[in-house]
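Have a look below at one chain only, the form predicted on its own, in structure tokens format.
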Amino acid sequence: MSTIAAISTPNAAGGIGIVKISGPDAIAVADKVFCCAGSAKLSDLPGYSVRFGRVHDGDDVLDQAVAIVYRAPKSYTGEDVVELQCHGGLFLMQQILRLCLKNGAVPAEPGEFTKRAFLNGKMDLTEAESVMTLISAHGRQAADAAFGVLQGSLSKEINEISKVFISAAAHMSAWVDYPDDEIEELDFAKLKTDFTAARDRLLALIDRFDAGQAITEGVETVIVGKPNVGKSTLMNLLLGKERSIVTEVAGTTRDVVEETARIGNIVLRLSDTAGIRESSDLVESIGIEFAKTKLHHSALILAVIDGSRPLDDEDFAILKACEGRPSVCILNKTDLGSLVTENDVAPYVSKVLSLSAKDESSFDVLREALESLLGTAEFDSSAALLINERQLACCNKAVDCINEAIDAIDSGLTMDAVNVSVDAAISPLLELTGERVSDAVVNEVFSRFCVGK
């Protein structure tokens, strides 16, 4: 196993920067570039030791620093680890990293420190995946939810569900393979009850996924409508600042304006789009095509209608694009009177709100509606949570196999047939936690990490 090194602090100037070294020669590499104040060497120190000293390249001193030594297996990666904590200048950190590489370390790949922690049994795959979710958390609930997974909330839930099927599979295999032994035959009625209860626990995890994504990852949200209906005013209301240009001239917004806003517990990745209409203006037409693309690919639609004017064909075209998708229709400009009722648009969208985007009090009305629609109003950040599509796919696959096992029991099929479906259910559950997972999946998981973590 090679010894790796990377800068583990952000790529920006700061008070402190950290170069992390991990692997069998981590301490030897650090001894070549770090000189302790006094006569001690890092290789003479026990784990969890800290020393002040200097980083040097031969006779040239680069910086004063603090070195922290962790001995295997009691470290983040399960290997010998040294952290060099220096002054956080970008050029300085790059020079110290190059010095480590010159003295025997190799550059760490994205996520390689956490990947080694997983491979060395310091955490399972769900806990490893939660690390990046915790790093990128935009709010308290997102951080709490990610930390819960890091602490093992999801692992515990999946392991308890897995045990139901592993125990059943072991019992069925023994009964089939050793018919002459006095092995008690399983009670299919109890088996069905246990399988149903386990499936319901998985379905509860699946049902919480979208709300969890809204809190931890954010929701791709598009603001659409005809020109001059108040889309940019709504964007500015959600952001709490003027980001989109607001004028009385139709067609002011010609491109997609993108920002991130935290609305209560939810992170919205907002796109304010050009007003959708027929236009002969080449630049505006390009913006309208971008708007239509965003409309069809976003996870949440905020459709803005000028409630002070009658609905027309362009309004209905936008409303029809919302059918069957998470969407809120905002009947805007209530301060100018209302010619459109909520009943007029309700068949097309998930929720309808009548408000004036110019009124700051409308923010709370919109927040409550979004939290209700996305299921985040009563979100329990301490409960087990699926944090990415890989985990969701594993749970869906397991549920399908459990349903097949239950159908096999209901159809009176043999224990062999039931056991095939049970084995098939176990596989995605073990893949979810990383107990039975391919190298390709592991590499894909950690390729999404930042370098240095």
Contents of the next structure:
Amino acid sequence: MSTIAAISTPNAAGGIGIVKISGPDAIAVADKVFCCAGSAKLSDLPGYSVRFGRVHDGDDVLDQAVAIVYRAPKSYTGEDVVELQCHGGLFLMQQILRLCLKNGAVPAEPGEFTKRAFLNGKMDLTEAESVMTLISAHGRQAADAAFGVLQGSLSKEINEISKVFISAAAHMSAWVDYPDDEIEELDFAKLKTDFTAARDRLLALIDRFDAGQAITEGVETVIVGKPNVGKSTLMNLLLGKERSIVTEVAGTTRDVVEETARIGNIVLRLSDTAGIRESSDLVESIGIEFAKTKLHHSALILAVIDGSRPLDDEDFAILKACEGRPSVCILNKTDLGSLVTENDVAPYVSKVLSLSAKDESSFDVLREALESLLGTAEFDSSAALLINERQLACCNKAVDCINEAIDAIDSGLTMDAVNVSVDAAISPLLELTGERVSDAVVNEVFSRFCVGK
Ligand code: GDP
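Output block for the form predicted in complex with ligand GDP, input the form predicted on its own:
Okay, now the whole complex, with that chain kicking things off.
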């Protein structure tokens, strides 16, 4: 196993910057680049030791720093780890990282520290995945939900569900393989009840997925409408000065997002605000492929219409683009009177709101509507939560197989036939927690992490 090193703090100047080294030679590498004040060497110290000293390249002193020594297995990665806390200048940290690489470490891949933590059994795959969600959480509920998963809330739920099928499979296999032994006969009615209850727990997780995504990941949102209907005014309402405006941290591997507005517990990812602001460009392009794609890829459409003027063809083109999509039609400028009724537009969109974007109190109207549309109003962030598509796909697959097992019981098929479906249900559940997962899936999960985590 190689010894890896990376800058673990953001790719920017800060008060403190951390260069992290992990692997069998972590302490030896650190001893070559760090000299403790006094005579101690890091390699003489037990785990959880902290020393002040200097980072040096031979006679050339680069910085004063603090070194923290962790000994395997009691570290984040489960390996020997040294963290060098230096002054947080970007150039300086890069110099110190280079020095570590010159002295035997290799650059860490994205997410490699957490990947090693997973491979060394320090956390399961759901817990590892929650680390990125926690890092990118924009609000209290998102952080609470991610922290819950990091603490094992999802693993616990999935393990309890898996147990139902694992013990059923063991029982059925024993029955089939050792017919002469006195193995208790299977009660198919009870099996069906247990399978149904376990499936319903998975369905409850699947049900909460979209709301959880709206809170933890945010909702790709696009604002559309003709020129002058009030799109920019709506944007300003959403991004109001006193409200939270978050700019995505550079250096993470997520999609580039220009602006993120928090409305209640929902994060709206306004993924192409420049385009939205150049409202006339966007509207002129309605009907052309670009705008269609843009609308198609967003998870939520906010269609703005000037309700004080009659609907025209352009308004209808926009409304038609909303059909069948999660969308809110905002009949704006209610203060100027209403020529468009909610019934006129309701057939095209998920929800209609009449408001004035100029009026601050419209923010709450919008918040309530979005929380109810996206199902986040009653969200319990302490309950187990699926935090990404991979986990959702595993649950869906397990549910399909459980339904097959239940069907097999209902149709009076043989125990072998039931067992095949039960086995098939266990696989995606073990894949979800990472207990039985291919290298390709593991690599894919960690490739989405940032370097240094
Ligand atoms: P956009 O071109 O769609 O981005 O529209 P703007 O947000 O720039 O608004 C166009 C004009 O409508 C501006 O003069 C706004 O002040 C005005 N406006 C926007 N919302 C309202 C509203 O609710 N009531 C009134 N009376 N005017 C509004």
